[in-house]
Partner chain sequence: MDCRGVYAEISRRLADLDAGTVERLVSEALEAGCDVVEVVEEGLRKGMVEVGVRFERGEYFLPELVEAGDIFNSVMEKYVLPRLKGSRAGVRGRVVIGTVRGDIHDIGKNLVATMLRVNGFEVVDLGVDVPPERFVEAVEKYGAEVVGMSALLTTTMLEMRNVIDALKAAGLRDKVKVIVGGAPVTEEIAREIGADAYGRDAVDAVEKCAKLVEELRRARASSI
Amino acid sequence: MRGPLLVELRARKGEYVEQKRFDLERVSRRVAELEKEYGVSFDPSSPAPSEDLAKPVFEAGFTLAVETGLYVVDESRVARFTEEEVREALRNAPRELRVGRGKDERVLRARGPGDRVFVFGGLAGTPVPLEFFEASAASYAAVPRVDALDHGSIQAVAGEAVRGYAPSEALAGIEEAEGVRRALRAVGRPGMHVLGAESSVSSVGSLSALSLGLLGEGDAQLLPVLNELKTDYGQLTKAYVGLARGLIGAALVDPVVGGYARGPAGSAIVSVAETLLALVAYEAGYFLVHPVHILRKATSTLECMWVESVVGLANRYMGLPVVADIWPANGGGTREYLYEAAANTFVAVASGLNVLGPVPANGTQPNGGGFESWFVASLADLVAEKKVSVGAAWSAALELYEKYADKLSSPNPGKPFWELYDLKSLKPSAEWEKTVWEVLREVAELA
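Would you output the structure of this chain only, in the form predicted together with its partner chain?
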């Protein structure tokens, strides 16, 4: 039986738990206990994680996944899986995936030290005006080193704002997928792997794009695990239909650091648990780790980089294709944006993760383009080729952190894509190109 259906059947007969009790007792309280039992802690004065944390974080996450299970919001009930079921899912999970089609096919794998880094580009999840949607998508797809595209959300169709769960959301999902396809054809990479339809975090947009064949084999759809250790029938339905159509499930594991997952230590444990649960429930093919800082949001905060780094280490015991989201607080046109992206790339790649990004301004504004993904890819290649250790990567990241820490609480969102890039050539302005090169040379020294 496929995972999403299994979850529904388990949930229908599962234990009823009031949501607040699930959040506070089943998740938060148990996570606090597991932190102590397994000796997982985060020290802000010395944030580089020890590689010895890999095993305890994996084991604590595994314990949480099996004990707590997945909360199905529509039923207010818990779907549980046995230890053997989780182990079997791990044993059978693909270590590498062939994604995309034809000459644009690429391999996304569970990375070891020195392995090539898979790079996603695009303004993932970011609202992008329809008139600039294709050009901005094309600017990422045109970068040869970008392996796959995860582009933004369309907010208005037929001149009206999109409404969730309504026909306009279906239309937004379709327009987005069509826009991405046109952009890929325009840059001569029609078979590039697409993660869509981001215009719809509910199931409506994805199901609509799927039904028209705009997403198919070789592509992926986003399947978030709801905060924390939760799902709903919308996600499960989307996952089920996607599996039936040969679509890859891209699980979004995005614990709120400072929320019910507690601090960085608890969030790392929750991330592992959510990864395992997404593997069983959604039969996800790959996993996007995106810790969200409860106040600062950005993945480039020390706390979130620590979570990504530790999940990368724990993945030695899971062996899954895991991708770190890189979402800086600042945006295109600012040096801080590049420093954030660089610090995040250092720790993610050295810790064994693939990368997605950078997505500017915490994904709130379309203030970036493909040249910044080239920047991230160049740095990722350098870190991988030189087999930079986790400790050395953290030393570099901390040096960079000094350059943007003050701007995390009042970030500069930067300039929109259409001011930073030429809309015909898709090239960055001379000034922005110069800045990116300068910062790349500066940060490459640290590798």
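Condition change, the form predicted together with its partner chain to the form predicted on its own:
Partners and other molecules omitted; one chain follows.
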């Protein structure tokens, strides 16, 4: 029986738990206990994690996944899995995936030290006006080193805001997928791997794109694990139909650091648990780790970089294709945006993760383009080729952090894509290109 259906059937007969009680007792309280039992802690005065944390974080996350299970919101009940079921899912999980089609096919794998880094480009869920959607997507796809595209969302159609479960969501899902396809054909990369359905508020947008063949084998759809350790029938239905159509499930694991997952230590444990549960429930093929700081949002905060770093280390015991989201607070046109992206990339790649980004302004404004993904890819390659250690990567990241820390509370969102890039050539403005090169030379010295 496929994972999504198994979750539904177990939840229908599972334990009833009021949601608030699940959040406070089953998640927060138990996570606090696991932090103590396994000795997992975060020290803000010395944030570089010890590699010795890999095993305890994995074991604590495994314990949380088996004990707590997955809460199905529609039923207010819990679907649980046995220890053997989770271990079997891990044993059978692919360590690498062939994604995309034809000459654009690439391999996304669980990375070891020095392994090539798989790079996603795109504005990943950021609202993008329809008139600029195709050009902005093409600017990322045109970068040869970008392996796959995860682009923005469409949040208004026919002059009105998209509404979940409504025809407007179906249209947004179709417009998004068609825009991405046109962009890929325009730059000569029609078979590039697409992570789609960013406009799918529920499951309607994704299912609409699937029904028209706009997402198919070699592509992926986004399957979030709801905060924390939850799912709903919308996500499960998407996952089930996607599996039936040969689509890859891309699980989004995005614990709120400072929320029910507690601080960085608890959020790392929850991230591992949610990764394992997404593997069993969605049969996901790869996993996007995106800790969200409860105040600053950005993944470039010390707390969120620590979570990504520790999850990367713990992945030595999972062996899954895991990707770190790089979500700076600042946006294109600012040096701080590049410093944030560089710090985040150093830590994530040295810790064994692939990367997606950078996505500017915390994913709220379309203020960036493909040249910044080339910047991230260049640094990722440098860190991988030199086999930079986790400790050395953190030393560099902390030096960079000093350059943008005071901007995290009042970030500069920068300029929109259509002001930073030429819409015909898709190249950055001379001023922005010069700045990116200057920062690249500056931060490359740190590697």
